[in-house]
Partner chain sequence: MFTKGFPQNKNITHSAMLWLIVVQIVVTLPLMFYLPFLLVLVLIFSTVWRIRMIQGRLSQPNNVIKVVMAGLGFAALASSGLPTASLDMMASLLLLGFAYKALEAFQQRDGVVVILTGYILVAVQFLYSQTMLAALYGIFSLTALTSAMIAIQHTKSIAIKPNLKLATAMLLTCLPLMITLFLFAPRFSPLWSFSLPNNHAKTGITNRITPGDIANLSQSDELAFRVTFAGEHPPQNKLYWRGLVLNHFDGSTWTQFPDELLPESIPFRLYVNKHDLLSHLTRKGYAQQYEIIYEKSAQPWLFALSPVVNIEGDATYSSDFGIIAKQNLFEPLLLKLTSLPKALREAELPHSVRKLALQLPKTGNKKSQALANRLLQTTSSQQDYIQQVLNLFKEEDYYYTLHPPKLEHENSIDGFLIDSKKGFCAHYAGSFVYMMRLAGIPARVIAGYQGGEWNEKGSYLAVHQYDAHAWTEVWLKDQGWVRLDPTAMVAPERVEKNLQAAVKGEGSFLEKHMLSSAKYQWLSGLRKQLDASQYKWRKLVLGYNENTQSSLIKQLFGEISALKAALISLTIFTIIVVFWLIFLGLTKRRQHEAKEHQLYRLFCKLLEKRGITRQPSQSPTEFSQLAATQLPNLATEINRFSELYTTLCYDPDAKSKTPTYIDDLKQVIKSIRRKK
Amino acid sequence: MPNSANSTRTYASHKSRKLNSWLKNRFPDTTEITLGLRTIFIIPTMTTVALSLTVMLLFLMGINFQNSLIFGLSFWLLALIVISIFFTYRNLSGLSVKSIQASPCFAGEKAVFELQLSCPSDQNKSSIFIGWKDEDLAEVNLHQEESSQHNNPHTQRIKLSHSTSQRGYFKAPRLSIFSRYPIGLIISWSYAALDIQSIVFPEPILQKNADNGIGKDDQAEQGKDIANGSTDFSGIREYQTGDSPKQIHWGTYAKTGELHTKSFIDYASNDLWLEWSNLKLQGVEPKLSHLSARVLECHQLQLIYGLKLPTTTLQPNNGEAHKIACLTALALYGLDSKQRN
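Structure of the chain above on its own, please, the form predicted alone.
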């Protein structure tokens, strides 16, 4: 009995792999797809199956009783099914789906993908559903606007989100696209394997007492004074032999007749470093989560900070772009090229 169960699971797994391989060949990764004859499947609903059996029964009754009214009813119902197939297929045919952009997120959150849907200007699309099973599912209606120009496709942008669980690049799974328009007897079904991916940052979890001397004093705002600098004016002092004539304060000389010199100071750098080697944590993921939280903290406090990983060093800076660069480095740390793509 156990061998039979294992054989069943093996057979099901083999069939699943063959199906995924066939779908991958039929729907290769692309940035844009236009649905047509090769990419749309027609599936009858249970209502259609029941209606077809009713048509067969009515047809047999018409033959048995030689009743033209029953013949007419059976042919009318059959025509309704055939016409539904045509209109349901046409509602999906010509629809173009294009990937626009993906928003980054943290592990455990939802990655948001922006898509553009369009169709020829002489067509209308109604009640088209696009999304993933157990995730976001959006309904799209593309109707021709009276003011739109001829031959310009009507377009609409939508955003879909998908759950994430681990850091790195998250590639959007194959999208399901289907419609039951106009009367729900037939389902037109298709897929879209869009080549779009989102960066997933490590989940920010700040660990107490995890840092061991993270860079320099992060309480100072300007740093340490350096005498004889050249940046900021600090005052006037008595003239000393060797002072540059450019630094003589001639206004004071005009009043007192004595030479005085302008003095300047510079400031030593007090940039903050977030260093991997200074963390008192075990494991790669806890360290990445803590550094992710520290990056967000430094960004919120508008500090100038840098990041040092065993394989990457980002020089001190601040701003949104620097934050994204640091979080991206954390997200991709330790991942090989296959995991990155």
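Could the form predicted in complex with the partner chain be given as well, to go with the form predicted alone?
Just this one chain is shown here; partners and other molecules are left out.
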């Protein structure tokens, strides 16, 4: 029996692989997709099954009682099922989905993708759901009544989040788009494979005693001192444009009427370095996770820090952009262009 179960599973997975490759072909990666005849699937819902049974019952009633009005009612409901195919298709057709941007996140957190949905201005779209199974789902309405809060009722931006597990690039999986509008008898269904990816930083996990005793700890101590020491006054020089007003020596200005700037000792050579080679950790991922945590820590403390990886080196600096650059370097460490996808 386990044998047959196994074969069923392989058959099923084979089937789903086939379906997947077919879908991949049908929905190639794009930055923008407009839904149409080729991309919209129409499937009746359970409600249609129930309504069809009702229609059948009414038809039998019509036959049994030879009642023209009951015949009429049953045909009308049958026509309603057919017409709702057209209405549901019309609701989805012409909808454009465009990728706008993706925000980075740490592994295990949710990556947020921003999308823009739009349709021609002579159309209305209602109750369209877009999202990923078991992840996130947004409802979109593009019609005049919604216009009070938007400038253009036919364009709307939404944000969808997807959980991540691995550092690196996270490409947005194929999005499902569906709508049961207007009457719930038919579900029109489509996909959007958007060419958009988010960078997933390594999950920040700080390991105790991971930093090498001599090189790292001392340097960190030193680093701190240096960082503190960097506020130590070393002398006064002439003002140059771009100097911070905080560093202007107002005392000299009062005496001489000329601007002078307090200068500070440059400790750049002793800046804090977060070094790959100094880590006492086994494996790539724990190292990256640890470094990721260290980057966050340094950023928190507003330190000036640099990052040295076997492949790249980021010169010491501080600020948001530097943090992102470091984290990105960590996220993409060791990934060649193929793996990035």
